[in-house]
Structures are given as C-alpha cells and as structure tokens.
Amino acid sequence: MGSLPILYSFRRCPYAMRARMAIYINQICCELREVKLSDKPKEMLLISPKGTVPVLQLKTGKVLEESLDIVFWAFNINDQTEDYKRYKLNKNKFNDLISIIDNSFKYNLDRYKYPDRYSEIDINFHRNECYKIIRDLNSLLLNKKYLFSEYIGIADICIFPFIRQFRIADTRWFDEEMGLSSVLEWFLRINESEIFQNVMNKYEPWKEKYKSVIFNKLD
C-alpha cells in the first residue's frame, strides 16, 4: 500500500461531498482520485465492485465503501474534538436526523429534482415532503449558527450536500419564497465557507498514468 489513504470521489456527488468535508475538517491528508462515472477506474472496481463513490482505501488495505463510514472514520481519528464528544453524547439524536435525510428526504428529493426518471410524479407533493423536513431543520437552527452548536459539525456536513441539491432544483424559490430564514442562513454560511470551497476544487478524472492529487496537503 501507499503512504496515504486513497479516496475515490466524484465532485458533485453529495455522498462524496460529506466524505471530503469530514476529511478536510479533520486535517487528514489523502490521495484524491476523481472518478468519471461513465468510465470508472478498474482500480476502484477491484476494491469496490458496487462501483459507487465515495470509496476510501486505508493504508492498511481496508476499504470503506459508505460515506458515513468515512465520515466517522475521519472524526474518530480526532476523537477528542469537541464536535466528536458532542456527537457521542447525543448519538441517537444525530443519527436519527441523518437517517431522515438519507432516507425520506433523499427519496422525495430524487422525485422532485428528477421527475423524468419516474412515472406519474407530482413534483409539488415531493417538494412539500422535503419542505416539511427542512422546516424541522429550521426549528433546530433558531438562534444557532449550526444544527447542534455554534460550530460546524458532523450533522451539518452530512446533511448540507442534500439540502444543496434541493436548492439547485429551484434556487430562486429556495432563496426567496421558501420562507425559512434560519435554514437559508445556515446553508449560505456553509456554502460560502472555506471548508466547502476547498473540497469543491475541480480535478481531471484520475488515470493510473496521471500524477496523483494530494487532497488536504499539510505544510
């Protein structure tokens, strides 16, 4: 194995975004391999035949194939941080919220954003189902900068990429008509943050012959 973990990622994938954010926040250096979904590298498929990103191959050879596994691996490395301590004290609350986003919200988001992929879809119904969940997030964010504290943490980075997808479907409505100001402020705070800007750099799809990109290189 090489000297660094290897992360197979796709820039616009929300699951890959949360993985990159966790790695960045925890100041972990890794080799980043941007994946072209229509031409997935054989090296990735060899260690993860399911063919979805993100995939993280650790220096030991162990492979993490789920975004949340990568997130918690990254935070567990720095398990004395205040955010990780806060997570351990409120694990059920954090996990329940992330599960709602990964399941109910994602189900309705897909049908709202990509109605042509499904039959007999009422996009207003699915937008409203997403809205109900975002309204609950808005309640959590009253008088707070982030979901469970004044600092960005695990819940924020796990949820933000999916709220971003929802916003992209109709940016004007989200910003001007949705009427949930705490969520909008939270979203813009993360969207414009140094953290998010640094994990959204564009790279050419990785090929074995190319020089590797070192993500989060430490000085």
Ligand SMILES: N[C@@H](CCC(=O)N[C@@H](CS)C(=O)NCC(=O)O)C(=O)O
Given for the second form:
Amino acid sequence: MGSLPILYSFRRCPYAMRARMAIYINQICCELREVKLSDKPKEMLLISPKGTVPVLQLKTGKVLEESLDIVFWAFNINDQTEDYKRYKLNKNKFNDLISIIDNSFKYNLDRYKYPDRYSEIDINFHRNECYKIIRDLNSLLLNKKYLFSEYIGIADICIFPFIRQFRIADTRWFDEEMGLSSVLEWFLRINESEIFQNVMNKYEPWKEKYKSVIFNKLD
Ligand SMILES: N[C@@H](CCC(=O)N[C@@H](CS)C(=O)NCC(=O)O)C(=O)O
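Please show me the structure of the same protein in the form predicted together with this ligand, now that we have looked at it in the form predicted on its own.
Once more the chain from above appears, this time first in line as the rest of the complex follows.
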C-alpha cells in the first residue's frame, strides 16, 4: 500500500465536504484524488464498486465507503478526542439529527433545488419542509456557537454542507428573510472559517499520471 491514506472526493459533494473537514480538523495527511462523477477512476471503482464519493482507502488497504464512517474514523484516530467523547455523550441526539438531515432534509432539498428532475414539484412545499428542520436546528443553536460544544465538532461538520446547499438555492432569502438568526450566525461562522476555506481548494480531476495532491500536508 501507499504511504498515505487515499481520499476520493468531489469538491462540491456535501458528503465529501464532511469527510474533508473531519480529516482537516484532525490534521490527518492524505492523498486527495478529485473525482469527476461522469468519469470515475477505475482505481476507485475497483475498491468501491458502488461508485459514490467520498471513499477513503486506508494504508492497511481497508476501504471506508460512507462519509459518516470516514468522519468517525478521523475523529477517533487519536483515540478518544474530546470531540469524540462529547459525541458519545450526545450520541442519540446526534444520530437523530444526522438521520433527519441525510433523509428528510436531503429528500426535500433535492426537490426544492432541482424541481426539473422530478415531476409535479411544489417548490414552496419542499422549501418549507426544509425550513421546518432548520427551525428546529435554530432552537438547538440558541445562544450557542456550535451544536454540542463551543468548538466546531462532528455534528456541525456533518450538517453544515447540506445547509449550505439549501442556502445556495436562494442566498438572499436565507440571509435576509428566513429569520433564523442562530442558524445564520452558525452557518456564517463555519462558512468563513479557516477549516472550510481550506477544504474547498480546487483540483483537476485525478489521473494516474498526475503528481499526487497531498491534502493537509503538515509543515
Ligand atoms: N451515503 C453516501 C452518499 C454519497 C453520495 O451520494 N455522493 C454522491 C455525490 S454528492 C455521489 O457520489 N453520487 C454518485 C454519482 O453521482 O455518480 C455517503 O454518505 O458517503
């Protein structure tokens, strides 16, 4: 195996953003292979035939094919980081929240953002379903910087990329009219953070012949 873990990623994919943020926060150095979804590298499909990103191949050869598995691996690598302990304390709340985001929120988000891909879509209905979930998030964030602690943690990075997608559909409405100030402040705090800026660098799609991109290289 190579000397670094290999992360197959797609810059704009919210699941891959989760994985990159977790890897970045935990200062794990890996090789990043940007994937073009319409032309996935055979090296990735060989280790993960289901063909979604992110995929992380560890130095042992073990393959993590789900974004949440990569996030937990990254936070647990230093064994019992404070954030991981906090996650365990809030495990049920965390799991409920992630499940709502990955299922109901994502379902309605796709229909709100891409109505042409479905038939007979009522955009306002789907935006409102997302809004209700964000409103609950707003209650959780009242007077708080982040969801479960004063530092950015597992729950924040798992949820943020999806809220970002929702905002992009109508930034002005989200920022000026939605009226959920705790979520807005939380969102902007992460969006402008050094962490998020650093995981959004642009790379050409990976080809075997290219020089490797080393993500999170420690000086
Ligand atoms: N459950 C997966 C979902 C990952 C996923 O759906 N990624 C999308 C990109 S955002 C993908 O790779 N889709 C495959 C394709 O479009 O061909 C995870 O959490 O990692």
